[in-house]
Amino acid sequence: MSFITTYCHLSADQCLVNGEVICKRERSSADSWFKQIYKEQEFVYPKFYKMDALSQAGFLASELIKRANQGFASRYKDDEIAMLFANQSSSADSDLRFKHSYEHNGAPSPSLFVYTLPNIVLGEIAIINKWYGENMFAVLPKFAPGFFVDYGRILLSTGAKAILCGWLGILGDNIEVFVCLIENEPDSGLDFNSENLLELARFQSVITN
């Protein structure tokens, strides 16, 4: 039996952990929304400022989940924590910025080119945490709870004991991020099934048919 033990949402204006708002966007701020969260939550990881928005979203969600579920990583070996992410737009947010830099600046930006693959966010989180479990980033037409449950169960049956998984919807000002932690060991939380993932995610633009 596996359980959803912690979860995090990032929308265009709010950041929530386990359903509670912990940060609201200040529209008049000179900082981007993700930088506002980073500063307000007092994270310290200078490379954050070099990341693209997709990796910043993954970093923030994973760090907030770790903070809300302190000590979870110590319950598992480095290769027992898997990651399973998906979205609808791949790395299009960075792809478009890279294209713009090429067309308008006369030369492509290497710092943007680094992030023109969606699975870079997995590497960023793995490096920070030294997690060496299985990982996958899928591009799907919409948020699909069944995909996470089916693939997650495969991971849990083949060595993983915890999975950081979720939807990283980032494209311009459209932000729909839902990341959750699935665990076997703490016999508590919500059952890891499609109904509960759908209920928790609550993305009106992607879960409706």
Second form
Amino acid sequence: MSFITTYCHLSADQCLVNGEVICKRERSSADSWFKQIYKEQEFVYPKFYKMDALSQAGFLASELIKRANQGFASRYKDDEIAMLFANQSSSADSDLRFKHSYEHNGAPSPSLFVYTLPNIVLGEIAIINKWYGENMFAVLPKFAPGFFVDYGRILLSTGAKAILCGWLGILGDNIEVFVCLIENEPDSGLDFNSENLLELARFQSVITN
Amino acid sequence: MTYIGAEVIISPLGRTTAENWAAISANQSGISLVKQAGFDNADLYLSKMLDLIDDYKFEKLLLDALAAVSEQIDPAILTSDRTMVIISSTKGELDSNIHDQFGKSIAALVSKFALVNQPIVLSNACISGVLAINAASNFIQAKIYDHAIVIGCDLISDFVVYGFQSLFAISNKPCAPFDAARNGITMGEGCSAVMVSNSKETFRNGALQLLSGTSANDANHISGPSRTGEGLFRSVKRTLENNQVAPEDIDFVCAHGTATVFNDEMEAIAFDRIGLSDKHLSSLKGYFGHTLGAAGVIETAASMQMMRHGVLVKSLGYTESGTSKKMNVISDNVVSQPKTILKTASGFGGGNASLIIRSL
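Form predicted together with its partner chain, following the form predicted alone:
The next block holds the full complex; its first chain is the one shown before.
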């Protein structure tokens, strides 16, 4: 058996951990919404400021899950924690910024270009945590709980003991992020199945077959 | 057991697998100097399909590749609900729709071939292709599907060319993987497909065995290779162990070999740590350029052709060893019947992946 033990949502104006609102967006703030969360939650990881929105979302959600599930990573070896992420629009948010750099700002920006791949967020989270496990990023037309359950179970049967699963819907102001931790032997949690993922994610638009 | 076959390669070297094999076994390269291809109109060496000019290149290549696969298998497989299609790509049809880089092409595939299951796209930088073939094998071993067709495709666009130029990663000559004078990548484009299946009877031209592999992150840097080759070392080690294959059982390594100074050095260190330094090894980037999300599929398909024809092609561009750890880089084609080959890939985001193919 495997269980959903911890989860985090980021929407356009709220940040929730295990369903509880921990941070609300201040629309009048000069900071971006993700920077507001970073500051309010008192994270200290200066590389956060260099990241694109996709990686910032992955950073925030994974760090908040770690805080809510203290010491979970120490239960596993450094290659037993896999990451399985997906979204609908790949790295389009950063792709648009990079394209703008060479079409309107004079020269292609290398610091934007390195974020024009959706799997970079997996690298960022792996670096922070020194996780050497399996990584996969899929591009799917809509949130598909069946994909996470099918491939998540495959990962758990081929060596992984925990999986960070994440839907990182980020394109401009459209923010639909749901990241959850799947573990093999926790003290408590919801069964890792499509129904529970669907219910927890609370997305409007999903693929259920 | 999982089987692999029905390999298809579409590249600047030819529109069919046979044309591609004829070219690479004759050590011909798809790389040429393309005028004004770079930012500020710099001339660049590229492996580019110069005759490909219509607006829907990505879609057309996917359709052509799947049609070519269908000719090599039982045609009922395509429309079966036990079949899935996995697309391996980084940038898809970015040039025609940056907001939705795969949707239109996938809809065309589903409609033209009456696919039952929604294809999935795997986008993991340069390891996408190897990862996708491993995912296909995993889906089949888990009995979720019986057959999986993997199509890897990426195109040269201003977007990727300007990006790699901005990183100073592009070679000023055709790339020379593992060579002492290598100085960067040559970008390429192409499309390739393979089918992975639980049945060997479905392959008209015979099947090979796929020993599914693993991936591992370097946990080191988002755009630079690990100095110790840690992720590649871990991926290959686990792929060998999971399949109970010893390093000495490997007859040929189809390496990633991008021809950047640091990537090739990293691979040499990782292969040395695993005990593969004396194995015949080639990078195929000198033939196809670096085709990003397609590379893992193209190079696996080309390796399968080497196994079928009994020839290991030389690592084009290599003349003199240029890595701190020794490797047995092939400098002339070798006539050999390899039983077991290892394919590896490494890429941005710290990804590393590997798989093994064995002749039956």
